[in-house]
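Here you get one chain, nothing else, as structure tokens; it is the form predicted alone.
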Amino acid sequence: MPIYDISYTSLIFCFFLLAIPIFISRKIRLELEKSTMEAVFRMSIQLFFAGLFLNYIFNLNNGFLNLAWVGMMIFFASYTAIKSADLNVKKLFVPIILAIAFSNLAVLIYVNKFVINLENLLDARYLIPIAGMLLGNTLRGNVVGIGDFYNNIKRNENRYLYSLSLGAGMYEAALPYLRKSLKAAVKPTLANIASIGIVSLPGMMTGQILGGASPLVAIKYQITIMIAIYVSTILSATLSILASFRTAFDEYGLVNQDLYEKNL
């Protein structure tokens, strides 16, 4: 089956589609024209340079370089998760990056070794795209989970303090908020899993089919990826919140107020 490339001239026709949301924005006065153009411009530039660099990495296929690229992805995912949750980056960065790195790398290596059965676990063609899909989805779960957890404690401070005053330990008093936050973190992923195949054909499966793979092969990869995303999302969100306890709470179980100070 031939793989049809998209020429740069043809890509321009794709950009013409943006006239539709821009027209709607101007007509209804949504004021999204500037943000739309800026977002698409940034995406295009970032993907262009990422494509050039990934092409070099794929051709070289050096295990250490591949891991360094994944490490950079983890670094920015951790920073973005804390920043997007409106929390103190300096206070939470170390525990969050350790939690995200462990959960995503553990699931990634497991999938490459026991599911795909790769001889080279650090093969760039598998390591980097799968890591990107895991991190992209766990990032959303971490933003929701971490932000929801600490904001709920802040909004319900009196109830939380009352639990502590009755003799509850820090973990015991925080447990109801942890449960609620983790459910919120994984709910979008579960909804996505439940609708795949009937409501939508996901990007990875579509990409493989367009690339010439058998639909049955694409389905097996998609099942693997969705399970991996769900596991890494709930594991990453759980470990991120638990790992942050040491720096987020003082010895009396109270939340350090500088946690809510945004910086960097």
Second form
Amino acid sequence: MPIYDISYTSLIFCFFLLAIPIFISRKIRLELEKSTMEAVFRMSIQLFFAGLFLNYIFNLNNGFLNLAWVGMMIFFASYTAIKSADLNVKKLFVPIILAIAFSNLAVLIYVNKFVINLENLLDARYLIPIAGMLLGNTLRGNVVGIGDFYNNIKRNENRYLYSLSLGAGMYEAALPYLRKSLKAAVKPTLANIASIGIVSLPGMMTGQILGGASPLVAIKYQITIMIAIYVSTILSATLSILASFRTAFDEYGLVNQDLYEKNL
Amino acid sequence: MSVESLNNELIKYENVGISFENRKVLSGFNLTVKKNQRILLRGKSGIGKTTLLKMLLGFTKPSEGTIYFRNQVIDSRTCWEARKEIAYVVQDTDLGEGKVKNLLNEIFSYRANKEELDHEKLRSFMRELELENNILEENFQELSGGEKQRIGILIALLLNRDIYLLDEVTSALDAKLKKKVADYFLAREDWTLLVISHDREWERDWMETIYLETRSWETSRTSP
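Could the form predicted in complex with its partner chain be given as well, to go with the form predicted alone?
Below is the entire complex, every chain and molecule, led by the chain shown above.
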């Protein structure tokens, strides 16, 4: 089965579709025209460069370079997660990147080693796309997880202080917020897992099938990736929040107010 | 000062000042609370009464002055001790989401609260506060303001501490309950109370009343 390439001219037809969201935005005054164009522009540029780089990296397939590429993805995922949660990047970057790197690399290496049984654990064709899928979901989970956690404490400051006054340690007082934000972080992933195959044919399966793989192979990969995503999402959200405690709370057990100041 | 009188000093505010957004609302506040003393704090709203109580627990820092608890300056270390010894009840108790029963159990699972929730005591305090038994199964968020307030008082009593900071704890109760709660607290001579309330039920002839005033309001105001 041949794979139909999309020519650059036919890609223009794809962009024509954007007339619909622009039209809706105009009519209902969503004021999303600018951000729509910006987002699509950014995506196109980023993907264009990613395509070039990946092409190069895949051809070279040097383990060290592949890992470095994943490292860069982790770096941007961490930055974007904090940024999107409207929190202080300077304060949180170190704990968050450590948490995201650890949880994603651990799950990634485990899957490559024990599930896919790769000879070369750092094979670009496996390492990079799977890392991308894990990180994309981890990112979303972390935005919700760490964002909800600190914003809920802020919104319910009196409730938080009250539990301290009842004798709670900092961790004990934070626990209800940890529970709530972690649930919110993984709920979409769980819903996604439960609806897969019926509601949606996930991107990776679609890709593999378009690439000529048998659907029976594709589903096995899909099951693997969904479980890997779930594990890395909950692990990284948990570790991110726990790791952020040291810089986010002061010795009085209160959240440092500058945590809510956006910077960088 | 004799050692004994020093030991009797539980709480001491020394030249404490409060500012909100660079505006001084209170300055040079001094107050010593001895063991078993019951004090009523009065003053118009916005003067920083609630803040004075919060400072004692290390929830806010004074813009000037020092606060002592058991002769120790309240700082990042000692505030944790104060939080374990002082029962703090607020006007709008907020326990969070979930069944009252579960929220109570969570509080008594804190390591600092070594004793388990005493169900016998719980029932008797609930009777005293005229709370129905089935309230334990209800969602805290769905309770009325008066019920929430009584749950706050209930928790303080269950914690079995003997220093109480009571911040408008009867504001949402009916007259009969206001009196009952105030009488209950004021009858305990072994307790130390620092009370903020606009309710007359807390007023007693023998009770020391502190009126808070903004001193030199105009001059102390820092211009932006």
